[in-house]
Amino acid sequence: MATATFSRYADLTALVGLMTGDEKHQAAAASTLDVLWVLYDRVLTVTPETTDHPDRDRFLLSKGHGPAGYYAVLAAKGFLTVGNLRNWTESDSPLGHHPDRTLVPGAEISSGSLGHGLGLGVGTALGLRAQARDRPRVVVLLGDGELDEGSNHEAIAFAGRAGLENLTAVVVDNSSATHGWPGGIAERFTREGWSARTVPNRDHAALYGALTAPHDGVPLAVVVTVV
């Protein structure tokens, strides 16, 4: 079974499908699934070819519980393939229930412990500014209950006052961070420095459009709330 047969978004709940045994984090995979794909269809400038390439878009899969959505996206897009999805978990498969970056090919963090990877874009959006790359974006997935992290925290604080306009914070909302924001999650960045936008999560122009919003000199965020 080829994967290239199984390239469009319509075929992304198949390739979900295939993945059994962590039934508990469905609705974590689900959440992210569309936004997943408008990232790696239309956005990202990164292909199974450019996974090293210095001028490639990061993505860092931070909300790295509940990947089967992710790696399905990745197999849809040619960096795994079908049979990687059918025997993901096993003791020989690159795919675990959290990703492994030596492992997954185009994964650019190992995450599964929550609440780390926007720092980690942070410094990558330091280090590509370091070296005067000012093309390849960052861009971070993580989750509003995440956002309880005091990690987060501070790479908000900082990133606005550094105005690192490469990068990009998705934050999927399924309304389950234990105290919430104040004003909205959107608010919550706005207030550090940063542009955000709020669009649901089915709406792919809607989410097309935030991602692609102008947002001279500081960074941004991506409210994606699920309906």
Given for the second form:
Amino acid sequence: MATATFSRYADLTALVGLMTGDEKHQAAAASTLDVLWVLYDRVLTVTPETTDHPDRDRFLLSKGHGPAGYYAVLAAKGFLTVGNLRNWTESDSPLGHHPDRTLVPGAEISSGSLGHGLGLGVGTALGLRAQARDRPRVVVLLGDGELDEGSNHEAIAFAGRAGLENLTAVVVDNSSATHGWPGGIAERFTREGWSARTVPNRDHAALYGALTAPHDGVPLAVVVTVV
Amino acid sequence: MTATTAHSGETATDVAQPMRETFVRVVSSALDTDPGLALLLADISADRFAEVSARHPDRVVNLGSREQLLIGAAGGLALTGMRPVAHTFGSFLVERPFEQLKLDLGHQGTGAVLASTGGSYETPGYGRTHMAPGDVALLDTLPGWTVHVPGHADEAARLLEGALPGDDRVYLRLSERGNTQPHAVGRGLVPVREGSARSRGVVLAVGPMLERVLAATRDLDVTVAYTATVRPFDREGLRRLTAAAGQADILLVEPYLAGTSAHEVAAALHDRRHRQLSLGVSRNAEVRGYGTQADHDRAHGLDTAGVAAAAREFFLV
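Beyond the form predicted on its own, can we have the form predicted together with its partner chain?
Expanding to the full complex; the earlier chain stays at the top.
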């Protein structure tokens, strides 16, 4: 089946519907769907033809659970076929409940265990900077519950002090952190020298504005509040 | 080298080796010539890289005391096609960020050179927190790692120079002590002293253990083989040496957790009857004393006298 027939935002629900999963993963998929769409539709410079190009933008799905929305967007953008979605999680499928970069075309990292994407993103940003590749962005998507992992705070503190302007952290806040983030998640980033914006998850214009906001010399955090 | 050039005293079999200085020199030089190389630090040894850091600020990065990030960032650098080198004490390089080693390097399909310092207990005054006798055993649970345990600074230099141009996963276990002379590296098990056709078996000495093993077995008719690379393990070499020995009795002497390579010996000789004994850092109890390395060697039976006693008993002398 040609993916061109499933290439619109309006098709994502149908694409997600081709996959099945437990309720938690379904909910996780729904909370990330809009920001994933805005990223791949309007923000990221990467196509199925440029997945190995050194100057492509990198999207790192750190919150690897609930990847149905991610797979749906990858299919809508031609990285995956619709057929890939139909047998997801079967033994011969490249698509599992957590993505594997060696199996999923377009997936920059393998994820699933919480708290690994931002460290990988810092290293990717450092690698691009060392190679004087100023154009590509490195966008890492995390969850608010995932933010509990201490590894993120090593990465947040260092990225802020190092002024990794090419790094963006997108934190999808669906209030799943057991002990919460008093004062809001954005403050955790601004305190460490990041520029941070907080936007609602369904507002595509606001998401686009936040994801493309100027942030001269510092990394950008976009907190996406699930409403 | 023969047993006659090794000395029986403790100090003669425990020669200071400037491996950390060698690491600094080799990596600094490589950073000057290879634009694809990057060094990540977590404060440890950062002062020693101050000069090269000033020349290559984007490729020598001190992350502070952030060891999960040390490995995560190494994985990210590798994803951009660069060759990361990460360095700190073994306890903080392998044990603390172990899941990052598993996922941010192995599971991503990327590589890095990890160079540890401190050995199993080379700063005994710091106590258990700075001891990492389990580092090689831990890495051994992950596929695809090459593990070097040099016994001399010159070996460390050659192994490092061989590892830097690659894209694989390499662990270089640097030590501040070792043997008086370097030996061949990169060729599997190297016989250092050959036993007769009626010999009592094979002794395998890893890295810094060699000269004390030679001293401890000087009166025994055994083959003493050396290696500075334990993963991949030279199974074929061990089979060959064992076939030439009088008995298929293998004494393994490793400077880290006892028995770390016992399963490799068993796999190498799986189709023939054999005996084996593994010496190394004790598994069954922490040594809580401080003191010196020699104190800890004695406590673990890794001093010359301890190895000699174990060898005589094992080889039924």
